[in-house]
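Shown next as structure tokens: one chain only, the form predicted alone.
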Amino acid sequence: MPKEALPPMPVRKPYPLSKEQIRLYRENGFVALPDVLEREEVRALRRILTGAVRDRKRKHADGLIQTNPRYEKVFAQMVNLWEDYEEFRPFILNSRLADIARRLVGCRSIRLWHDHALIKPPFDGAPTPWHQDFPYWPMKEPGALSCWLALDDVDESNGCMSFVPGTHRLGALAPVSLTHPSSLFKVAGLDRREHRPTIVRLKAGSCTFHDGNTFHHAGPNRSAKPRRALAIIYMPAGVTYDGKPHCVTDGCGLRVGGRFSGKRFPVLARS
């Protein structure tokens, strides 16, 4: 059978990753980057991700975007944007930023999970608990990390993220609602007063990586401006389908214990 190709991208110089940043994200379980985009390419998905969030609440796709109000005041989240509108491609399918996944997990290969357009409304939008990625995602192999990309500086003033440092070394826990939230210190045992978070501020363009396992939270938006990031999602290729329901796996014919694969889950980075 022959190897899935890789899609077809604008040809960029690698992300000069250093030994010290792929150590510090082994070891906290995240690392921020700056400068992973330039101003042009910010503004460009500044522009698309307003033309697709009117576009798709237009349509109200199913399971595409949240309808549920008490969700939204956390924060309003569209996935697989790069399906539907052809502009997101070079920056989802970007090998640039997957290599950075690959060599930061330490893998041949690696994978598309899925895009997710995360944007908290000015003034009312509500803190996002602390959790972790991995309990929701229908994987049985830990490893798949998330791209967090800033499309605005962010800080405690707009939503910033916050991580607690070498959390994904506890595995993966029982998710918690981020509606109705849980403490998720109480559910792994820890005191917050022994495990201080670490604020994450970014100017627009750069991001952070993290671990599915890591704890994070992104404070509310108290400025008068929507914070959008956008966040990408990968997975080393190899990890398997456990089954779970999903919105991203949901008629997809994956079979349970079988490795993800196909058009929607594209090999983006190798070694």
Ligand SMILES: O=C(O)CCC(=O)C(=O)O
Given for the second form:
Amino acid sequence: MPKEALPPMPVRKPYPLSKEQIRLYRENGFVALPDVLEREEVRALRRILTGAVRDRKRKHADGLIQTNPRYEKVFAQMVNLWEDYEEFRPFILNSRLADIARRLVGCRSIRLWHDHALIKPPFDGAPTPWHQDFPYWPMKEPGALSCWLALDDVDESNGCMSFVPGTHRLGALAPVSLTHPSSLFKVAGLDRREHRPTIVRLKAGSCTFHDGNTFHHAGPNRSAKPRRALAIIYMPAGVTYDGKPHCVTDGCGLRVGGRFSGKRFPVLARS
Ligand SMILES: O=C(O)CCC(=O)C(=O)O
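Starting from the form predicted alone, produce the coordinates for the form predicted together with the ligand.
Everything in the complex follows now, all chains and molecules, and the chain you saw is the first one.
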């Protein structure tokens, strides 16, 4: 099979990912990485995000927007902004971030799954319930992972993320409803007292990467400002489509049992 061409990107210095950071990711199912974006890039991304979200809200008919109002209260979800907003592409199709994902997983090539903007409005965002991501995704093989990029400084006051170390090794459990959440810990038969979460405070421009099966959660935003984050989600290039309904793949023409392929799922980094 001919290799897919990588998208043309400005040459960027690779992030100095250490062996210890890779080890931590594999052991815990997540890792925090400081300063993956520079200050000017954060500023630019905030501006682009604000404009794109405003535009997407205006065009509510777009099939990729979550329209369930209760879900929207949990977080305003905006999926695959890179397809509609050209100025997003250098950030989403960025080989620097994608190559971090590739090295963390330890695969030869990594593909984009999708992006989504995660904005908790001031004084309003309900907590994001404990969940795993992988059970919602239409993939057979595990390995997909999210880069959760903070565009504001985040801590417990405005909805930073928490992760339960090692839970990625449980594999995919039954998905919990994000609108009527049941306890993920109960589903897993875990005693919460024995599985303490790690709260991850981040500076804007820093990120976490987490495995699709790692338990995670974000608190409410009690601050007077929006909490803006951008998730870029990747999958090893060999992952196959299992046909589960999902707004990013529905109607895409992917063959059940075949690899993800096509313009929507570009390969972004390879060894
Ligand atoms: O930003 C949030 O509130 C939650 C994000 C999340 O669950 C994810 O990126 O997988």
